[in-house]
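A single chain comes next, written as structure tokens; it is the form predicted on its own.
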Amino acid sequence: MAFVQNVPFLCIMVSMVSAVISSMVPARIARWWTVFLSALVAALNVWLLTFLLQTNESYTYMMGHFPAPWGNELRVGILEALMTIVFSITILASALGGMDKQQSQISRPKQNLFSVMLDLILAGMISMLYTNDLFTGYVFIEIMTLASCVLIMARQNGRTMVSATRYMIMSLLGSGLITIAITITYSLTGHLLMENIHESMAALHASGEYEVPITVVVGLFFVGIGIKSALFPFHTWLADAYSYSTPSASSILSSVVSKTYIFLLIKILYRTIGFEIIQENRVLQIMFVFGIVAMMAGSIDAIGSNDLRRMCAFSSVAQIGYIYAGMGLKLEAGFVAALYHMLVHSLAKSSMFIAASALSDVSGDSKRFSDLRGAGYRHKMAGVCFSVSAMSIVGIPPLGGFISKLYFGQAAFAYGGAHQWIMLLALAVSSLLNVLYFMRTVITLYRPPRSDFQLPEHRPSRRADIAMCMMTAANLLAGFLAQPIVDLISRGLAMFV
């Protein structure tokens, strides 16, 4: 085994150990260590991705000395490495961009704890992307859930405490459903490793037995992870959690945490249950309907918002709907479009929350649109960053959002029938709704300020400016390099089985 093949295990262990280190070192060192750790994980996975592209084969990594089915395994492929690179870069930019706010909004005794939770989220993200074991996936779901709650309430005030409590209640409900799904799966197959479950599920499907329990398992996984990823109508916790937490927390929750849950669901559907089975499963019809409704409902809620960060939060509901609708098409093209949209939205939304915080700072620490007039002039980098992210989500060519909607449309044409027209109509209407609230916001940022507006004293954050430059460049690259990225996603999906 080449040394590079140890990268997933090393990244997980280094992140877990870093959480312990961050609890003991000074807060300033802990903050910078998280940034360095994210960069290290991204660099190591670039190395790993290069190796996988050369071999063009996935591999399993045995944890400890116990082989399957008793031991635990990691499954390493192109898609997992690509997702880890993008998500770790997002965590890096989010931690760097919100570093100054973290110092001012979080009390000194809790600043180390915040860095510990960021390290744990990084460890949970890597583990859930690479795991080949359902129970290990569940363990890190819970670690990520608890860490996310701490991130929300780190900025301790009444609103964040209530938001974290609502998030915890909904997440525990989702965790319970996932636990039941894993229990039924284990009862049916006698396995927890995904490949072994896949073989057993294929045999059960071929025999025609247990069709109803298999459908129930798919439904439980869908609803459980749908709750955790804020799919409509399970999104009620989202707006407050994203609006009142620190910029770093909002950015990471919307860009990494929710997408990691969805990626785990794709692994469960594609690799564990089996693509052949889910193509015939009625649950994905329901997933398609929920996704279509979310595309509309999230945008309508965003239009009605008079708060910048709240509008960005409701926008996430609509974009998550795109992902679920794409998976609901039950075609490989739909999953490819959904995965590419996950990457595009992660980059766009993380930069949007960092930019929104900077725009609020130069508007008297206000998130109301009436106070944000002229903010694009007062903070030029934040205005450009927010505008590029907004145009990507709206679907302005050649940015990534336009490319992902194009792939969703192609998947709908490939599926045909009523799904084709429903998906195309939803894409058109949702894009129009996106234009209404995002372009309204961008225009507001560049309108002359009110006559009674008094320019507040503000010292711009160089770290936030660097982070916004990074994410703006990443957003542009996601569009310009769309075809190579989609090719990597397609090759990675082919390695899933």
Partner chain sequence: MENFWQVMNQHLDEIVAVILFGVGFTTLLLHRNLIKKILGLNIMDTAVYLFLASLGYVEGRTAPILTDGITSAEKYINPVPSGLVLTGIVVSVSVSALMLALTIRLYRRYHTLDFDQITLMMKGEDD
Second form
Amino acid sequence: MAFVQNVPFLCIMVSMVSAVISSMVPARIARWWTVFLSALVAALNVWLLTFLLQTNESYTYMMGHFPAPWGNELRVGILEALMTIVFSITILASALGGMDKQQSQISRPKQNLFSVMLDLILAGMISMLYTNDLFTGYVFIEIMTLASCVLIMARQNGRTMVSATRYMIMSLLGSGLITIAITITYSLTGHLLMENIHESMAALHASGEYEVPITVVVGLFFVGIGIKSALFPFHTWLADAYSYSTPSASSILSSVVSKTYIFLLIKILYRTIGFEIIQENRVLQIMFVFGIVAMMAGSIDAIGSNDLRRMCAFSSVAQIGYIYAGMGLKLEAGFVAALYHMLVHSLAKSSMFIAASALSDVSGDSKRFSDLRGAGYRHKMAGVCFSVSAMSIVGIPPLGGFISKLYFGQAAFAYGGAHQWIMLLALAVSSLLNVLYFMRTVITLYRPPRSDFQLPEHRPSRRADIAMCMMTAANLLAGFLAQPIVDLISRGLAMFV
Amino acid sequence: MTNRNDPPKNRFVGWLMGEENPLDDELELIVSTSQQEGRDVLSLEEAERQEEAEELRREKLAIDEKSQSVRIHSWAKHQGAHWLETLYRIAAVVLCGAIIFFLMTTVVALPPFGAENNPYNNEVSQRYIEQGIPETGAVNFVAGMILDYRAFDTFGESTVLFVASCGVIFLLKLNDHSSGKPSRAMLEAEYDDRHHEPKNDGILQFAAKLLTPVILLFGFYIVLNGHLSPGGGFSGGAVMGAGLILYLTAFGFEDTRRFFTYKMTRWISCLPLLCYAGMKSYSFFTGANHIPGGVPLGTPGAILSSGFILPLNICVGFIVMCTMYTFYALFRKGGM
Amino acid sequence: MENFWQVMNQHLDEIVAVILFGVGFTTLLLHRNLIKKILGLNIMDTAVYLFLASLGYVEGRTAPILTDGITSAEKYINPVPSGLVLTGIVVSVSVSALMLALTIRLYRRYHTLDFDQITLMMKGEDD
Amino acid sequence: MNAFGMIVLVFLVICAIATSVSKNLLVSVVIFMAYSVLMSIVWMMLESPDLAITEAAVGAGVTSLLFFITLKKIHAIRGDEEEDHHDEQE
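Moving on from the form predicted on its own, kindly provide the form predicted together with the partner chain as a structure.
Every chain and every other molecule in the complex is listed next, the one we just looked at coming first.
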């Protein structure tokens, strides 16, 4: 066994241990350690990815001395490594970009606990991406949920605490449903490891037994993870949570936490239950409908909001709708498009949230559109980064968002039938709505300020600038390198089964 | 197009330009001109008074606005959105009904309860039982399973406790002043605590004196015998935590503070977690790389047996004990 | 009717677990009082664990602790569900502790436990 | 399943519903405590002593303690002394 194959295990353990140590050290060290840690994780995973590309096969990693159906396992493939790289870079940028804000918004003795939570989110993210065991997935879902609750309420005012409570209530409903789904799966198959469940499920499917329970399991997983990742009718916790928490929290929540949940769902659907069973299942149709509705409703809510970060939050709802609609197409192409969209959106949203907080800083700490006029001139970098990310989400050609929409369209064409037209129509309308609200934002940012506007005192944050630039560059890169990335994703997905 | 209403196109352009309400600017304009006039004409004294009045007016306006919004909300609650709430309730009931219905149909279709040949009584559980003693050395198969076969889950579980304790500290811990003196909030909490909690209650103190050692001993017994009998780190730790809580309730913070300061509890809960992580990292790493672990398993049934399970149980026990005590102390007073 | 009783008898624990889950779920969704919500949450969790634990039970076997030196899988119940439920119980106590801490903070700020009222009051205040 | 088991299960459901509908929070929490104890009996009958001991210590013990102290903090349990007159403000 090559040493590089230990990378996932090392990443998980190092981030967990550093979470524990961070709770005992001064806040400044903990903050920089988080940044360093996420960079380290990204670098190690790049190493792992090159190794995997050479060998071109996935492998399993035993957590302990016992092989597959008995012990816990990690499973390492191209797709997981790619996702880990992107998400850890996102965490790096969010931790760096929100660092100055963190210092001013969180009371001093508790700042290192914030870094602890970031480390734990990193650990939970890596474990959920790499795990090969349903129950481990559940445990780390809980860790992520608790840690994100603390992230939301880190800035302790009334709104963040109320939204944290709402977030907890919704998430715990979701966890309850997921546990029941795991229980039923266990009672049908007698396994908790994904590959073994898949074998038993295939046998059950072939014999035609337990048809109702399997459908219910798929439905419960979908609803449970849908609640956690803020799919449309379950998104009520999201707006306040994203718009009032500190910028690193909202950036990480929207671009890492919800995406990791969705990746776990893809893993469950694609690898655990099995793609052939999923394709015959009704639940995916429902998922498609939910996705389409979310695309519309999120955009409409975004148009109706007068608050920059709230608008970004609702835009996230719409983008999560894209991902679910792509998965609901029941095609490999749809899953590829959804995964690529996840990557691009997480890059764009994190830079957008950081830029939004920088823009509101130069407008007297207000997020309202009427105060944001001319903010693009006052903070040029943030204005440019925000506009580029907005263009990416809207789908302006060379950028990533355009390409993901293209792939969604292609997948819909490949599916044919009524789905094709519904998907295309939804894509068109939703893009139009996206154009509307982002155009409004960009125009506002570059309008001359009101006559009585006085430039408020503020300290520009060099770190936030670096983070924004990094994410915008990554976003551009994801657009230019779209073909290789999509190739990687399809290779990873082929390895997945 | 009448003059009275803005033509919709304008309003749209206005929205696009980032104005929430097209009338906003006009209103502001009026206010600012009146201020301008006042400043120009009046003398210094008058201007001051004017400003004061202005300040008052603004405050009043703010209060009005606030009460206005509260009133609007309460109106929305009582009349406007009443049907919305009814709708929510109906939807919730329907959702619950649907979930129960689906689960019932599923449950009834599942393999029957308690039968021997159910799919989950397969080679997995068979190996846990039949190979459990030679492979883990634990007589309690559940302990062997959670602390050796599926140890990664259990490590995650201890981390959940750690996250929760950090979250509770984040929410409820009152900050010390940087100068080392207790802050106002802390003094108030202290007063509140003294006022509401039992103080020098003879019966309670006698009972606590009698019971606390027994409870702690019992909890530690459960922890130490985790691999031999039912129980283990979690239950034993909770029992020990309960014993400490009883002592705290009877004798107050003055007594417990001699040993359980905030720093101390943090150390007692973090160090075992680190030990846990170290031990498990060792066994994960050796296991995955097919290096023999080299931990002696001992004689099954003896207290010093089953490799890492005993030290792991002790670690977990301390983590759980400290976490429970931390929860209670923070809930009660926001400090130790 | 006979069929019904047979089904009931075969799945009694599971059915009770589903009923409890329903009770907990309804409490969590419908009660406005935060403490009640947390109680409902706990009931919901324990219901799921009852369901899970009932999977392990096999008629006529004993607890999975070595007795009389017999190491045959025929003698003991399935230890897997017990292990999973142990994990679950700890997760649920951590979650309720965090939720209760949130409740205390919200009460200190708004002097009420009614979550709807708290939401309204929150909307009334500025940032 | 024997008669005793059935009775315990029925009581479990009754306790859950009573916890949900009772008007007084303190009563709810006490019933919830009873519910936890019953649950640990059920687990004992399902031959899982590990779970029974954990539920008795954690569910009936520590969780209920946390509920009680919370109720005390939010003044849902009133002592026989005078009303508290200083509310902690953020």
